[in-house]
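Take a look at this single chain, the form predicted alone, given in structure tokens.
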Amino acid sequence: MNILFLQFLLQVIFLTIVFLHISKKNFDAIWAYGIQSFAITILLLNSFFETGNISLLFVALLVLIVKVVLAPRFFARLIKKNELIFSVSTYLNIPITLIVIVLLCAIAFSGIFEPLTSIISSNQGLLSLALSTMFLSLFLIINRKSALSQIVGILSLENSIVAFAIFAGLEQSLSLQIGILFDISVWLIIATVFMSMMYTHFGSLDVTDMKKLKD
């Protein structure tokens, strides 16, 4: 694919972390996610036209199954069991958010990571991108009081290693990436059981409530 196009589809990454940031709605934090996550399938897919790697095409199937089409099902049925629209703040305000997130690429496209985003000199800026997303996929879990956000946040995270190691030109091994799905297909599962029982016990997502438990 032309490189253009593969640049199109590490922006439309970075740029649904970045509206998961300022989202206030669960369903559309999930709608971005399956959309980032249908990014990487076509990452995975362009691999596999450049390589002929059949276990990259297998890959591929399996992330559109359980990140696309799966991951987003499990949150949008848990969603409506639970009547919940509205996901709750961030620690941070909207502004400073912002503010940490342009901080947070700066120092992903500064020169203290160059040993790492030079691994592939054709490549520097996109690799500088896909660290961004790392950073920003990080901060969104720490910065989300919702249960469900730093979900989606780990998920995001997992999406931007897969990125950046596709720009990187390591190797994608078919019994790690089979591995990975199916941690991430069984942990879904747990996730949803342990949201489902905090919301029936506090009536929410938010994990600042988990804070009676101290009492």
The other form holds:
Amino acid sequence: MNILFLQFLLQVIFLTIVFLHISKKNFDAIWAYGIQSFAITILLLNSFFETGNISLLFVALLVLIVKVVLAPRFFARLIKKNELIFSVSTYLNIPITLIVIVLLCAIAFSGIFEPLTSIISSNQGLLSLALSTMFLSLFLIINRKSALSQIVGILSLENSIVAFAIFAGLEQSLSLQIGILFDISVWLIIATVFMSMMYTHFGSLDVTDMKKLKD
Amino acid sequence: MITNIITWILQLIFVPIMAPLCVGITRKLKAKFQNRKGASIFQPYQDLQKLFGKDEIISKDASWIFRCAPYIVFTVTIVVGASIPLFASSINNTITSDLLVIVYTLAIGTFFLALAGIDTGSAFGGFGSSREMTMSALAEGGFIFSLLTMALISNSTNLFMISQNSLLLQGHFFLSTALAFCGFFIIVLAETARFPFDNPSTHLELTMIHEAMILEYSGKKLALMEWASANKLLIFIAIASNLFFPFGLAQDLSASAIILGIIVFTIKIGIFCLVIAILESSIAKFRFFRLPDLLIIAFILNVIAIILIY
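Could you give the coordinates for the form predicted in complex with the partner chain, as opposed to the form predicted alone above?
Shown next: the complete complex, the earlier chain at its head.
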């Protein structure tokens, strides 16, 4: 595939993470995650077309099933069941959140991470962008009070790492990917059960409510 | 030579002729989305004709600013309308097409509009002007930075040169362009007094910004103010559509290219009107104290866009 198209897919991943930071509705966040995962699927498919390794096709199909279909369906069902239309607030307001995003992008593109981003010199810009998506996902986990948003943040971080690995030319072995996807599947089930229990107990998914457990 | 003159005449008259139609289409689409029949898309032309035929009442406290402001505000929109790429990117204008000239020429219009609002000493005009200046000051950063992003991508601050940039059409700088456009679209809504910043069809003191400033105007001067407001909407739509989506613009001054350019630009206007109508039918007006957040978001999105260029 054309490098511009691959670059476009990485940019879509970046934009979805920025959107995850801004969005107030849980359904929007789930959609954004679905789009992001679909972009990862296409990136993996591209790796298959480039290398001809049939295991990569299998991995891409698994990613499509687990991340694009199953995970959003799990979350959508949870949102519908508990009527969690709006996400709970963030620790920082949106302008300050965006300022932090600017700083994180600046750090990712600065010389500090050059040893990491220059693994493949022709992809340095793309690797910096992939690195900034990792930082933004981490920041999403930290900044959101909602357990659902935090879980989407963790899944988004995983997608960012996969994107970084693809552009860094790291080997996408079948056993490793299946292991990761199995982890994610199990983790999804545990997270959904945890969120349901949390909602039943506290009446919200706001993690700050868990401070009551100290009493 | 003749084609050149015709193109320039078209460039000069396009904004004032098409602007009321743009407002009419937006209103009609909005009415459709709200299950109303709505007025004809040509209603704004009839409104202008009616207002131009009416007498005007001017407060005895009004100074020359109040009398001159409609002419200045209208002239500003005509000058800016002629200085931005509308249907052709090949027009050579190095005098008034610089991004800073455009931004600050539009600011002159806003400045006189706000002065006219407070000139008669009316409480409505006063708070309208106060709100308008707050919004303009906050929107200016985002406006300049969104154009600056495109200028940095194109290596030129001339809007015609930016619209000639073929890199965008080839898919380069997608992320920066997308972020800059998101920021710019927020600015479009703020500068043209649209939802969620202002409600263009209300006269409630709690919500109005633009309407509060022109409340004292009547007759011909009100017609000029309304026309200038419509021109401004079309100017922002033109900047958004031709700088961020620079396809379909005439690359030479041949008749066929110009006609195709006008058709493509009209379609772009229609799409933008549709987006604005959908937005105005689906979201509520924000509280005034939430608006600075939105404008700061526009500014920061552009900062991210600039960082990502390098």
